[in-house]
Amino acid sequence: MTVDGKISTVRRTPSQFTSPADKARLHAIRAAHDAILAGRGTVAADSMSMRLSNPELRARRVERGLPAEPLRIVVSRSGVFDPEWKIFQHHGSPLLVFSTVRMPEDVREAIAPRCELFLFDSPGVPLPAMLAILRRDHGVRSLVCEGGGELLHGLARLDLLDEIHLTIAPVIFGGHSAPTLTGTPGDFLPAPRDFRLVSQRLEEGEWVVHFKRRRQRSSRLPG
């Protein structure tokens, strides 16, 4: 995130404004979870494969009895995908796509052989139902969401964010329409979501912070 609270520019340009050390931290966080989640817009803007490229991180997961790479999950209301995107070219871990019946038929036919496809007859993807499927059918107990802001807003609205790992970069973007951590200006959450600071440190001029949700009891995924 920039100093002025933006996670991208108004044109949704790729998030390349943090250091290589921050990219390494991102992969370390990925490696610590069962699955990685991202919205379609983020996958497109950042040309994501969602892979775990560090061989040492993959080896450590295998030593712990886990698959070499976390499960990959993409969410999209529209279902408009390009089958040539990097996300569909990497086969190191299973890919699950959650969308709606709005997905064009030609896209369904093109990506179905490359992923496990779930289509809901609803305006958007019902996140509790998605999480229940991930828990029941894929054993997912910890999931890291890499954005974008709209998806994070949806999870926060349902009070499903347990932790926030945030890197604040020494740059400002400006722009009323540039997205923040929970998307562009819109509806407030039903209630504030309070977090506590777990750790903070400066690395290569970036402020690296870790927050945990303040709860009366542990959060649990639906299902």
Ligand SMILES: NC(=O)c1ccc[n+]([C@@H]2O[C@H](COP(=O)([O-])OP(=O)(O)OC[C@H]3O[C@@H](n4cnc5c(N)ncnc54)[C@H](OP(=O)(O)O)[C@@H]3O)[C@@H](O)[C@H]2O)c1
Contents of the next structure:
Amino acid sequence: MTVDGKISTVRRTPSQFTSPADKARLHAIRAAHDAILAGRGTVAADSMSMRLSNPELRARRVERGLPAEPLRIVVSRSGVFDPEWKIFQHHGSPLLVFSTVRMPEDVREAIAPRCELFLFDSPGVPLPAMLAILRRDHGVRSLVCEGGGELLHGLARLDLLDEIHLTIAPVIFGGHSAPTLTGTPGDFLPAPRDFRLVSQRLEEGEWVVHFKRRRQRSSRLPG
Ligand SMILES: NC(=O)c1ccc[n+]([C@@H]2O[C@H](COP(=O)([O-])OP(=O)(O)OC[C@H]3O[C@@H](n4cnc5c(N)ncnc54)[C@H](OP(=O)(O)O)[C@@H]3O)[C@@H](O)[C@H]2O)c1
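Taking the form predicted alone as the starting point, write out the structure of the form predicted together with this ligand.
Starting with the chain above, the whole complex follows.
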């Protein structure tokens, strides 16, 4: 995140404004979870493969009796994917795509051999149902969502965020419609979500912060 709270620019440029050390931290966080989740907007903008490319992190997972890489999960209402995207080219860990019956037929045919497809007959992907499937059928007990803002807003709305790992980079972007952690300015959450600070440190000029959800009733009210 930038100092002015943006996770991208107005033009949704790829998120490459933090240091290589931050990228390494991101991969260490990936390695600590059963699955990685991202919204279609982020997969497209950041040209993601959702891989765990660091051999040491992969080896440590295997030593712990885990698959070398976490499961990869992508959500989309529209189902508009380009089968040429990097995410469909990597065969390391299973890819699960949760979408709706709006997914175009040609996309279904093209990506079905490269992923497990779940198509809901609903306006969006019901996130609790998706998490239940992941837990029941794939043993997922911890999942890290790498964004973007719209998906994080959806998870926060359902109060499904337990922790936040945040890096604040010494840069400002400005822009009313540049997304924040919870997307572009829009609906308030049904209630504030309180977190407590677990750790903070300065690393190579970036502020690295870890929060955990505080589950007591909040006295604060949104604007
Ligand atoms: N700085 C960072 O750490 C960071 C991290 C992540 C992303 N970003 C940036 O954020 C920008 C992307 O933002 P974004 O808000 O567009 O990202 P996003 O949340 O990744 O993508 C939004 C899309 O995800 C799908 N989606 C979200 N919730 C859904 C639900 N409940 N059911 C089904 N589909 C759902 C929809 O896809 P469809 O449109 O297909 O329906 C929606 O349009 C990019 O510029 C990226 O670089 C930055």
